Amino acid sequence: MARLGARLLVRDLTQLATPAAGPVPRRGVALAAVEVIDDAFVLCVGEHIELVGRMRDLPAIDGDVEELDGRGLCAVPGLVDCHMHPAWGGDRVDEFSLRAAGGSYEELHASGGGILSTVRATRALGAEALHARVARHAGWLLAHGTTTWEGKSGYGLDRETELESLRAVRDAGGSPTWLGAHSVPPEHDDADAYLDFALSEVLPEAARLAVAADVFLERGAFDATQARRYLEACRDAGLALRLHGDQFTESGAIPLAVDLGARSVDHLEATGDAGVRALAASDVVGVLLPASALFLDRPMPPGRALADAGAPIALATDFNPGSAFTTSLPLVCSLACTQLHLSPEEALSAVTVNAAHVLELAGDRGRIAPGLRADLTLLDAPDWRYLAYHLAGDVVAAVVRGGSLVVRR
């Protein structure tokens, strides 16, 4: 945390790039509106930004100020990961090997692998180890330039592990989402019986710990009727709404998200033209997870079609042990440009201001501007577009979070 009144001057930056001011979420031509300042500085006071500009316009600063030499570096806003799963035990490396040999994700899930194998490992982990695991994953995110992140539960699917997962996300500095409807655990006969339990026994306390609720609306998980029941109960308890949707099949996720006014619908690998049009006509953000599609060898979501139609979009890692084992938003930006055919400018907005909007934080972060939170990701590069251009590169040189230097290579 920045000391109250402490000042940090990030000076002599080669470039500073930030989404331009304007309404959120960004869509259409506004998605690509990025302001670039050469030879720039950022003055942080406490946890917020005081001044931004060119070095030639830097005023005299009296009193104590810590200086960070930005020569050779480019600054972008602290990255925002609006979809990830940090709370789990064990790993899925055996499953990874089986899938590499030809087994599909759905087949492994149906045979007791997939989500349920991680449920078993997470339940066995214990509270202290679960908190340590989430804290470790938060450190991985920070090293890749992510200063704000959402963390889902969903690998406990019992009362105590779900609630402890939300506490672990909160304590590690994340925004907790209750993914209480991720899969049906083996102790319940079917999805409806499990929802009876989850909504009566877990939701009341989950609503006090979480800020949002999520559901996996997909063949083999929860159908649209069950997802509506779950989401309406969560909305009535005061939670914002999210959906995993159209990952493998179009099963009604987008119409449900639009009807309920969900904050986002995430994945969209199976979304067709009608779904693109429906999102473009709504305020629901389509969160695209290209690392997951790559990891599972699935079709990529229609990022270019969504952007061209004017749909609001964001990008995220989907970090989890089974289908997207990465914490790198720079890698996601590379995939967005090379596989989804977004521009570097569109990708930057999608991992900053639009991702912050999904988390209801765009009024505070996601851009570099006076009055906003002092979250900066500094790139060891001559051009800010190396964020996407340097594929899987060690491009993050330093991270400022809340006005304090927290990572420096």
Second form
Number of protein chains: 2
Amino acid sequence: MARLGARLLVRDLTQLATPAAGPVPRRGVALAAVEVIDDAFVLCVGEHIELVGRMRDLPAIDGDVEELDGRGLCAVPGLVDCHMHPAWGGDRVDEFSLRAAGGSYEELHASGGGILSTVRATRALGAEALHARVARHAGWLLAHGTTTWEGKSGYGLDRETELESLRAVRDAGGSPTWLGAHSVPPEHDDADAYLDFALSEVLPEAARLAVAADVFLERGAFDATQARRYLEACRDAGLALRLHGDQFTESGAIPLAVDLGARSVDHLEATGDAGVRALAASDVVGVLLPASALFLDRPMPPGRALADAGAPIALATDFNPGSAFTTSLPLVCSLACTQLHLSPEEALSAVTVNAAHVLELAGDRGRIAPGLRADLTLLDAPDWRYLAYHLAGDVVAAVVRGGSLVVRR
Amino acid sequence: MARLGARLLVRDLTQLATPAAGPVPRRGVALAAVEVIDDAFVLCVGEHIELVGRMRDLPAIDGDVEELDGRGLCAVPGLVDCHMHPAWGGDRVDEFSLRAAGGSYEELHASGGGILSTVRATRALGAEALHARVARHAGWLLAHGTTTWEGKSGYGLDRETELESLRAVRDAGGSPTWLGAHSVPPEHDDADAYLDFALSEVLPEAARLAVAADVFLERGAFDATQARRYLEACRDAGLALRLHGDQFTESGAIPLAVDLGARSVDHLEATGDAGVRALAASDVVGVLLPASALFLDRPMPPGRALADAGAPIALATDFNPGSAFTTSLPLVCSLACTQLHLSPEEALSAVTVNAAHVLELAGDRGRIAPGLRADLTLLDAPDWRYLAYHLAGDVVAAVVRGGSLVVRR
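Okay, that is the form predicted on its own; can I get the form predicted in complex with another copy of the chain now?
Full assembly next; the chain just shown is listed first.
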């Protein structure tokens, strides 16, 4: 955390690229409005941005200023990962290997592997190791340029592990989301019985720890009626609402999200034309997770159609051990451009200001502008679009978070 | 380079994984034979491996030994990138952005963008900057665990720039391939006229600098007759033969490769059943480039079908500014498992021993075994399969090349 009033001048940047000022993403707002300043500087004071401009307009600065040489670097806003599962034990590398040989994710899930195998490993971790895992994953995120992230629970599914997951996310600096309805753990007879437990025994404390609630609305997990019950209870407890929807099948997630005023509906690999139109006519953000589609070799979500229809969209990693073992939003931007046919400008907005909007944080981050948090990701590149262009490259040269240099390669 | 007789002990490795001993890849050889040793050590003497085993079998070592703590790390052979274009100027980020919006690679190529735009930028660089570029790209490769790589010319297409490209590859430690037949530069009337020039004016010196020759056999580049003419002349000058084939269309690359006894035919995204059978019946290695298919949003090559048919296959990055701006073989392994449905074991062999075979270097590298070069890539992972599983992760913790620690994160 930067000292009160400490100043950091990032100077001589080859480029600075930021989503342009304007209202938070709403229906009809263009996603592609990116402002680029060549030969730029950013002056940070304390945890916030004080001034942004071209080097030729840099004013004289009296007193102590730390300087960061930006030559050869491009600045973009600190990246925001708005859909992420960091709290789990074990791994799923055996399942990854089996799937390479032809098993499907749904088959592995149905056979007692999948999510429930991670639930077993997560319950077995213990609080200290769980916190250490989340902190380690937060370090991976930061190394890839992510300064703000959401972290879901959902691999505990008992009271203790769910709440500890939320604490671990909060302690590691994330925005906690209670994914209490991720899967039905084996000690409950069915989804309804599990929800009885979760809503009476876990929700009261989860609502104090979390910012949002999330549900996996899918064949084999929770149906639309169960999802509505869960989300309405969470909303009444003060949580913002998220949905995993349309990943494998269209099961009513978009209409439910629109009806309940959810912040987002996430995945959408199976969304058809009617879903695209419904989302575009709403204020619900579509969160696209192309790394998950790649990891599972599933169809990509209809990113171009959503953008063309005017739907607000964000992009996220979906980091988790089973279906998206990646913490790299730069990779997600590469996939957005090559697989979803979004422009680099659309991708940048989708991993910054729009993702911050999903987390209800767009008021103070997601762009590079005076008054906002001094969160900057500095790219080792002659053009900011290398963020997407340099596939799996070591593109993140440095990260400034809250006015402090926290990563330097 | 390790001092003569200097010793490096890599100890307490969580795992060591290496393609098993056996003949170099030939028809019918299984690709999946990987030997895994838990709790392992590797003793390097000078530039070579002296001893490999389990820690409990580590003998007493007298005298000076540098030790590298392998706890939490897994060792695989130094990765081998057998298809790579490191010698170029400029970039293609504008084209990347246009393609995201819907332009095809072939359309951009036909309109004077594509390869020829990089030819203009490469000719304009000058020798010093070209050498610096190749050296920089070699650094990127090493950071991703690649200790041996092939580097093609092909963005000069005049005598001076082609030869300088080959020198730059050689000076940066790569294996130079003369890709004299990459595209027809604008100062020549047609492909035949260009080949007249290249074979009479460039080949004699190129044959002294390069190890192999390569041709882009494709609609809009060189046809099968022209490719045969080029390759036969190169073979007669002592070069090994490679082909870019079946990337967009099946244009006779596999029959030509088999007929001429080429080391490999590379790309194969458009290869059908007959091509798979022909390759499997031959000793020509199929080099698959899934990062290029991803980057261009094209169909993936038939990796599973080739492996099932018994064809020897290797995997490579295809690093180049237009169609595969990546130097990450770990990413390629992830794509092999998720998109080509190869196992992690098949992927490992394909980026080590089989790739070394393509470069005629399998005699001294590509596995971890006594007598071979001490080239090791150490993964920050509890299981060596994280090489493929940890998508775009910072999985490479350290690299040993020729017995010396050259990367440590």
